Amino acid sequence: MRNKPRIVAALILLLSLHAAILLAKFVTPYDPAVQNRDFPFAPPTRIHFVDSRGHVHLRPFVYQWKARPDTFNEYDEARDKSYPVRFFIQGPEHKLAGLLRSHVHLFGVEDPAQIFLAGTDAYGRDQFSRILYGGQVSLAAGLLATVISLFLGLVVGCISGFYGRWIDDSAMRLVELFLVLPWLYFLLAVRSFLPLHISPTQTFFLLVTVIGTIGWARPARLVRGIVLSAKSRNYVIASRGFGASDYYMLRRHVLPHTYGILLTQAALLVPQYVVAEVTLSFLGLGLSEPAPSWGNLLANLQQYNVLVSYWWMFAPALALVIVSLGYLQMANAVQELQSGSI
């Protein structure tokens, strides 16, 4: 592969991320939903190896933030007093993977310090723990979505290529139609018209199954041309003189064609759906507080003082963007694999 090593990157940075998202209760210091009114919008806490008098130390420590007198949201460290960054610390017990209850979280310090490393928000919720648990709720819509799509698009296209004539015709208008639509507009447009006042569990099942049913039309159209190639290859036409059923036809000899194009169709979407799920929670018709998702998160930037004076509040675009990176590196990928270039 050409672009081996850079690819190969990509994927081992995409899979700590879903790692490190998959296992976020055990992750992160703090319950993204405890709110700390005395840091609110406090900067990411600064790691240290050497201290105020200049000795070096081996284990990382963090300085306390104190409040600058008189000043709004403007912290100075306290370097009376260091705090180690400890591994495998006690805290709140959690599930982990949802299966395992434990106490143990990968880092912290000792009270009464705190260590932010996205910083606050304005209720002085750690970032780092929000963003982490934000990515359960975006790549999980994700997911599920392109799980949706790729089947819808899976079983018209195959019907569609198969079996030809009138079905064919029927199913390409189809898809031609939800081709041409102007998909965000037309997932805002259908969103509106949904209830806006429902749990958040109702609220996330329900974007997930608009936004995966609107984006079947092009997996459906890529299917349907493999399926056209796969039917009309001798094995195929043999079986068929043998007397082999249509189900048959299609499980052993065609389908087995269309699994790189969909990994490859999954490898796209994925991004593209979250991103529909950040857009959606963004403009407040997704997920809403206190639950988090990257769309909401990043709703805060719509309120100027937040976007001109506390940057740390655009970590959830750098997730976005990396996890976006990775997928469409995968993508590409698949399409060497496929060509014959590795």
Given for the second form:
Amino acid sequence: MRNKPRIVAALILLLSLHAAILLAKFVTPYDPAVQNRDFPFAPPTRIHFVDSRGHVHLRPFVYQWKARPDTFNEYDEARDKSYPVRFFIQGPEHKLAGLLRSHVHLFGVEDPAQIFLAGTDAYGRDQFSRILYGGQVSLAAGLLATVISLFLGLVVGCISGFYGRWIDDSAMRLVELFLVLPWLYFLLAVRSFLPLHISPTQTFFLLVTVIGTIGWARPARLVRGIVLSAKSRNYVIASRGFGASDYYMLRRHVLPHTYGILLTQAALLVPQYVVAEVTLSFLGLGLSEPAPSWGNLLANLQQYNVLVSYWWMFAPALALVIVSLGYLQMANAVQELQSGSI
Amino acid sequence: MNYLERRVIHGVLLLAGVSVLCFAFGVMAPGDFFDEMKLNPQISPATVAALRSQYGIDQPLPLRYGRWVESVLRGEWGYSFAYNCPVRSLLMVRAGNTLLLTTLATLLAWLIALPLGVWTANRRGRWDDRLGLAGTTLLLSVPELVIALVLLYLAVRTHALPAGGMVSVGFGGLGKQAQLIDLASHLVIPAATLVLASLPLLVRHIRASVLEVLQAPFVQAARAHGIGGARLLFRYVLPAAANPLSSLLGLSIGGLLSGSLLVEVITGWPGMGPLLLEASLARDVHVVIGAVMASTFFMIAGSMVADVLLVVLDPRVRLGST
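Condition change, the form predicted alone to the form predicted in complex with the partner chain:
Next comes the full complex, this chain leading.
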């Protein structure tokens, strides 16, 4: 493969990002809901290696933010006392994976100092923690919706391609219908017909279902094409001659041909659906506060003063871009692998 | 039946399908526009019931659908509960604004993408092609939402461009030319967002399809005959590459429409996006359906324009009796 190092790099980036988001409770220094009312819109804490006397320290350290008197959300570093950054530090208790009780966090600083890698929001909540926790929601939504889409596409595509005739005709008309819809308009319309004020868990599954159901058409059409070409191959026809059932033929001889296209589609759909969730939450139709998701974190930027004054509120966008970039590289890699192997 | 007639009928059938789909989702949903009123102690349940029957919400789906179709045929496109007027009058202005934005963005995007795609295809594997590839990859992974926010940030920080809306305060008092300039300056950010968001995919597809043609035997034969440069490009390569590109044009219009919804909301462009969002939150069913129908209509119309263009451009496409 031509671009092997780049693809390996993308894979590592993607895996570590997913791991960090999955283990958010351990990786983040603070609870995403804890408010620091003394530090609204504090900028990202600066990590220092050189102290005020010019000594270089191997262990990075931070200063505490101190509100500048008579200003509005402006801060200076309190240079009189430094706090070293400690790894595997004791912090608030959390339950890792719902089982393991633990006090250990990947990094942090001792009280009373605080470390805000990506600044804080209007309530003084640590953005870095919120981004990782929000990633759990956004990524899970993207992944689950992809699974739904691919499953629906696979079922419809297989049946339509395998049985043909009127089933095929009507299924493909339906596919055309879904393909021609401008998806965001339709998504918004469907969402508008569903209840607005329900619990976060319900909202999440509702969102996932709606996003996943709308995108089944393209995978269905692609799978159908592959099933069509696969079922006319000689060994498939031969297996019919040996008395194989429809189910056996589909599972044994036809389905394996679709794996490649499913994998490519998955890599393309995941970032698309993550963006879909983010978009809906951004517009106020998805998950709402206090549950963090990348969409409602970015929604802070809808306020004019936040957009203008606090650049670190763009941090969730960076996470979003990295996820998209990683998955697109994966899609390219899978495509290249396929075209190389066939 | 000739080709165009069949396409039109197909499009109308698709629109009908979309409307049925919207209504089906609408009836599955619990609650309606008047639910909020039930919470208000000053409005008696009888009043709410009367309102619901006045607007026909209490009737079964097929009947409601029938009444909606009737009102579409009358040219009203249903009735907005929130605005208390026919949907058509609401939609016309908004759709016009959306159309202005998306048409401009489509034109610009293609005007920029075509030379870029052709250029990078011609320079395959060299440094400028690689640069283009890296650029499109990067741009491809930045969602419209982020592009719009970043552009808005830049505009606000530099004070170079207005940060939202369609016209400035006091627009009516300006002269014709000043009005045009004002409108154009408001168009820059939403249009630039849409262009940037749709550019990478366009460049890639154009590059791929031009590349395929460049390697075709007939192009080599043309080269061997001493045909080169602009003549080769415009007479031989581009017409042959037009076929996949015309379906791409249709698709890009759809993408732009979806993208414009979000961009309109962020930049405050008074198109169909903000209208749809408001109607969604208020459960103003007919407005929602009207907006979806209008956007689907634009999309179908766009792909039809693309197909007609193809017939003009590509001599291999013949409209026979098939």
